[in-house]
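There is one chain below, alone, in structure tokens, taken in the form predicted alone.
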Amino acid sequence: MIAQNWKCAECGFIAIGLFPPDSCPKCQAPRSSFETEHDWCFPREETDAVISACWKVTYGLYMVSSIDGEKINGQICNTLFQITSDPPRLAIGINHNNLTHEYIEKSGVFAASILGTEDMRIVRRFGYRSGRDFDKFKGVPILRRRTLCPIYEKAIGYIECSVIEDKTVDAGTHSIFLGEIVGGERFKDEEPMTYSYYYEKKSEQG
């Protein structure tokens, strides 16, 4: 499943994730107060059962970045996968409302920095604020390679892509971009960050 926007009907707070939070971080309203743009294809009373099953579908966490001229932006993405090997191609899902989506549409390029289990700070920095009002890359060491998209220098590695013309799919709240891999490298041999690992550690840290 792809992360989407969830709006609290009580206070208007917007949460982004695969599912609504257990309670609203702003007003503490219950999960049932959150609404999304689309109806689910199962009864709401089955929500907990579906969430429990979906947690067993594995996801990685990546910092996906793009450019608009001299401007750069990045975000956390959990929907990235290699879809073909010959030729090598990636697919990613990006929310229509995100600045990174706008940059990918304009430039036709993106890069994915592969995060490790020590990159909790990067997930928080790039996953919870918009690049429209906050310079996410300030103080973050980056590299520029073939596409000129910013790459997190301390990542496990990176892959960069050129979006294939006429292959972008409108999936409702998100676009699925299909990209030709034009470059990449593994910097170190470490365990990659997963969505479930991040939330387990986040819960432990409070």
Ligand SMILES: Cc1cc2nc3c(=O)[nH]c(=O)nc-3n(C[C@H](O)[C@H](O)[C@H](O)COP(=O)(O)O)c2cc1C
Given for the second form:
Amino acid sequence: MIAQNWKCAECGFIAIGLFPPDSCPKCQAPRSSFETEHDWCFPREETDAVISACWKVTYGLYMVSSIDGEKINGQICNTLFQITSDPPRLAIGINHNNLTHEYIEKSGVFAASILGTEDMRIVRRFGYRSGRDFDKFKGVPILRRRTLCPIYEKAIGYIECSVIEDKTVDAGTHSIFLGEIVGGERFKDEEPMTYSYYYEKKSEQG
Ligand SMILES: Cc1cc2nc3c(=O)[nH]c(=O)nc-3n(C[C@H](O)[C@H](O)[C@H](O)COP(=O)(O)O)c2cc1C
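Since the one above is the form predicted alone, can you give the form predicted in complex with this ligand too?
Okay, now the whole complex, with that chain kicking things off.
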């Protein structure tokens, strides 16, 4: 449940909360006078300010992969974070329409290859077109470990997970998969790619 904007039909007062107030603090109209204005919890005119703040949220960049029997696929993902360390768990946000989503749902496993600043090409290859249209892994060197999900061999490292049953959250356009970490390695000690580094380099390269 998230807070909503509740607008008083009598005087226009906006109350923010999970539920409308008992009565309007401005004109004392009853609760029944309140209607939700829209799904977002902030006024429309603040949209630019909110979005520009959201751009300052920091992320890494990963190639998240999964399997469906013999088939493999992967995509770029910035919405990944280690949510707990004991037990070690990761959360990822994956769009419902992605082929990778389909594979994760079916197999219950995924791997995240941690990309370095040299991996612009991998982002371009895995981040813009679906594996439904071409074989993204053709010519890309991979390793397989415990989950059998493909891992980019030249990545900084990888973490692989088993999806925790009944803990997937439907976040609207995306699912949030919570994964129990079942393996991981660091191959080299380089700086990982960040979301902002990628977009900075991308705009320089045109
Ligand atoms: C920089 C960048 C970050 C991305 N982050 C995410 C993400 O966090 N979650 C997501 O579902 N898609 C994300 N995408 C989009 C997917 O990588 C893209 O839709 C991909 O083509 C899906 O491929 P698939 O259908 O083969 O799984 C990102 C793309 C880029 C370029």
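From a predicted model like this one, the values you see are computed outputs, not experimental measurements. Residue numbers count along the first chain shown, from 1. The term rigid core refers to the most C-alpha atoms you can superpose between the two forms while keeping them within 1.5 Å.
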Notebook entry, point to check: Quick one: once the rigid core is lined up, does residue 190 have its C-alpha move by 2 Å or more between these two forms?
Noted result: no
Next item on the list: Kindly check if the Cα atom of residue 60 is displaced 2 angstroms or more between these two forms relative to the superposed rigid core.
Entry: no
